[in-house]
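In the form predicted alone, a lone chain appears below as structure tokens.
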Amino acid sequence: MADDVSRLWLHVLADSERTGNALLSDLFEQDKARVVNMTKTLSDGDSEIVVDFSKQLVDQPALKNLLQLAKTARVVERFVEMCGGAKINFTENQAALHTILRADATTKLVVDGHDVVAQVHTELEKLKRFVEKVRQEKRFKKVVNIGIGGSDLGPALIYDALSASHRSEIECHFVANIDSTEINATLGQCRPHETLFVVCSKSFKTAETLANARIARQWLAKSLGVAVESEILAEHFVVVSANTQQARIAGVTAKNEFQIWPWVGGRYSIASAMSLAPIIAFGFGAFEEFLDGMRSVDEQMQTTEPEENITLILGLIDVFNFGTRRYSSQAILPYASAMRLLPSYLQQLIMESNGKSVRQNGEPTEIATSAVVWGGVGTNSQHAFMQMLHQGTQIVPVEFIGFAQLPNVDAESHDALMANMFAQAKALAFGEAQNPESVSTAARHRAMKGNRPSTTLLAKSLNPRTLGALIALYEHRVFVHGVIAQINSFDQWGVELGKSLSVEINKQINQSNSAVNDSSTKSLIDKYRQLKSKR
């Protein structure tokens, strides 16, 4: 099978070179089928997602190159693996089982001797409980989630993005950073009797959870009149992690513990009790349809014929895109303020899952695994870095993503800024006609010669259905790329590095010698002393 996919390989890459000297003009004109053709629909009652990807310089004979592809590398077969346990994980001897986050209480799946689908369903009655407990007392006004990486930005998206259509009495803060500038901001809006914390991490050994979770506490100690060790200080604290011994030992002592498994990655932790924070603000009737919108891809992406099976197209198209070489960055641009933290949280999703250069047999990738992933909201962005995207020296393909309906908007304002999405594909795509006789140097400067990548992703509404669908959808597409570049998306050895050498500095920077330091490394402690102590 190898030596077929190395064939196939050489196919897509062919394809690449040919296709990235067509003009989408030509392709439109040759394939008067090609929109209809390029559009796919993922649809599940009222979260239809409709998907054109006909402005993307592919066309039948690539994708069909690219389909074959897929079929001959197992794409769909292992999937359905990853779903039913399969320890594909393998430098770490871990299963990725996120997918069983969402399934339906009916579904049974050993690993390891445990049924891990009634562990999960166990984990959500108690999450339920305490959720409805929370929201029916009325005690708490103000939710602190505390986290980073998917303890943050996952929850953070789905309290953004249900906002403005899902009304609370509760209010949900974000902190991340161990810069303390941003804790004490947070704490300046609260008030303690009224605040609740949300501590999240999967290892509960995170420096930067950790000391903001210090900070909460000292602040919640002093404000109450209590010692930081008080039984007190537990009403206000919640946990979620894969190791709450940890968090004890920690000094984070919570009345209520939530738990997460050592088989679902931080980034992939959306669909669990780290999202309590935006559960707790929404109910948890909202989380229940974000897991059915996520379960739905989930079953499509097994069960659809490859032909229409829209998040293995997409992931194929990235494969093609990045994995060839031909592009290196990717934009993500939602037109809805409401999705504004989705390309921060697609940047973690896709680079820390397929930022890799080795093989899973230990030698170097022979396919780029990951864009370099980036974006904004539309349409600030178009007063931002579209220059850039319409007539800079890099072709950097563009996912538009809008909404027929959204709450609480102008009806005249919102049909503008979706004609504003519309806009900007078709200049993208198609560029602006020039006059071939005019040569003069002002006609070279506004020149927009187009063929430059995208898709438009338009869904009818921001639900949280839709919301949990488009995220599974990308899960999904990132891992297409892992299985075809032959790399393991769900390690992050990289991250781990940067932790452990944080530690070790941190304890130098209070120590006399930092001789084991690199010069450079050295000569930055010594500098940052010196500034430190200067008064």
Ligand code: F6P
Second form
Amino acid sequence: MADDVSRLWLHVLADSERTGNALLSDLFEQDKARVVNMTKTLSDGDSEIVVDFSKQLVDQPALKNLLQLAKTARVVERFVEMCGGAKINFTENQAALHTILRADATTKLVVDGHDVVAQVHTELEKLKRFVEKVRQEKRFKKVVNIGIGGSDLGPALIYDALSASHRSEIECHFVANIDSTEINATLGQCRPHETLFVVCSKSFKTAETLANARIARQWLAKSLGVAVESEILAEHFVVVSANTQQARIAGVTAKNEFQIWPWVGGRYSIASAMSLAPIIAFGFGAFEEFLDGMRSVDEQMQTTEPEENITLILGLIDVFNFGTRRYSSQAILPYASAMRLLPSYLQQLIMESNGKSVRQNGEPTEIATSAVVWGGVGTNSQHAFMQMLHQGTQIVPVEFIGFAQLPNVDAESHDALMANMFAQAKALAFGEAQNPESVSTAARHRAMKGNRPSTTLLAKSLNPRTLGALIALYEHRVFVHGVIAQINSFDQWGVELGKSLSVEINKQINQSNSAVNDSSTKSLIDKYRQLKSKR
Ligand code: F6P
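If the structure you just shared is the form predicted alone, then what does the corresponding form predicted together with this ligand look like?
Let's see the whole complex now, leading with the same chain.
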């Protein structure tokens, strides 16, 4: 670390220890303006998200030092550089230009001799024409998205989140796993003439996606009574990839192909043609609103002064919680059934981005990086795992995400839902007042000490614009933590070894030769073979 950053880091560490030992109730008592100062609103058009981070174990002096750290480490400047095409993904010598996917057509940016804004908008126009045609023709009743990771979680989240507010005559299914149970169950619900397969893969080398696309083609060919190579099949396939040539090599011929680009990471590709399935379902207009929501947060992150920059502040609180205090897990709790997929989406976004331990200079990080991200929908979580969050031995910072207006929810049940969300945040923060006289064993078991940090995000309504804003907010928080920890948030080398080993082991399973493995892996392969053939 540069000297001045190191010096500030020491202050942040000291603050983290001091406020980590403080009582939230005291922090509220000492600073009467705490709620006002620690509540900020992100608003743009129809979208409004109130962010209350007053229940975090942080105070104004700590926040001041965190903001100073961000200024000294040039976090916002680095963000602007990223949006301007800097090759911030230094291990792959790539830009990370997901913000360009939602940039205004008037934005000017040339990267490696390519006008990337023009490329994006040409593709968006093509996408719009295709989507409108599919929706008008009404030929396809089902869209099956085949893809995994970022080529699945983003479009699935949009589809689920907007299904309650947006009527669709087209039903979407999402197939990811190499376990063919998923695709077979989906195909069982589809009629071949009415089914469109959207095969999403940035690389088009992903084993799961290739296997599922192959099964889909075989099913379609058989059902339509044509050969697997038949041209007719291409009408039922769309390819979304940065390598459409590779799709053809893999035998996935599609009448329609859409581009993404090497400078978009899979987990950052939600604003691209990767979201084709929900765009077909809900129309291009809804997608444009989604992009508007993302763009407004991109702009807010770049132009708001640090003290008011809620995206930056939340990123810094992540640094505080997970980087300095080293809390090892983070719970994402949306209080809206429509947002049930948000924890899985954020799991990939945060863990695949910041699950790293080496700095740009090759040295190990001194700052802890990604926590384990998990979660579930409220109120179900309360009856499953919230016990641990209230009384367990580990502190798990929580993100509560609620909506003041939810489509398809009765007024009474909506109030009950929100009452539960507010109650959980309150119980975590303040627990229950203790009777100092009561030291009985029974009382100790029931004690709710509180002091467990959370942030509450309360949006006006669940609409495409708000969904886009929420996702961009989390993307940029990841960026902030990555810059402070000096890691590369945009590569994912850690998943490569497992991929190549699985190819090798798959060959060994079928060749009765597992000798090249360690003794445990060899034994497991041998046992698997034996059990497979046992009656
Ligand atoms: O293996 C990890 C990963 O590369 C993710 O980053 C990505 O979202 C997913 O696999 C799918 O990759 P692709 O879109 O290239 O099929």
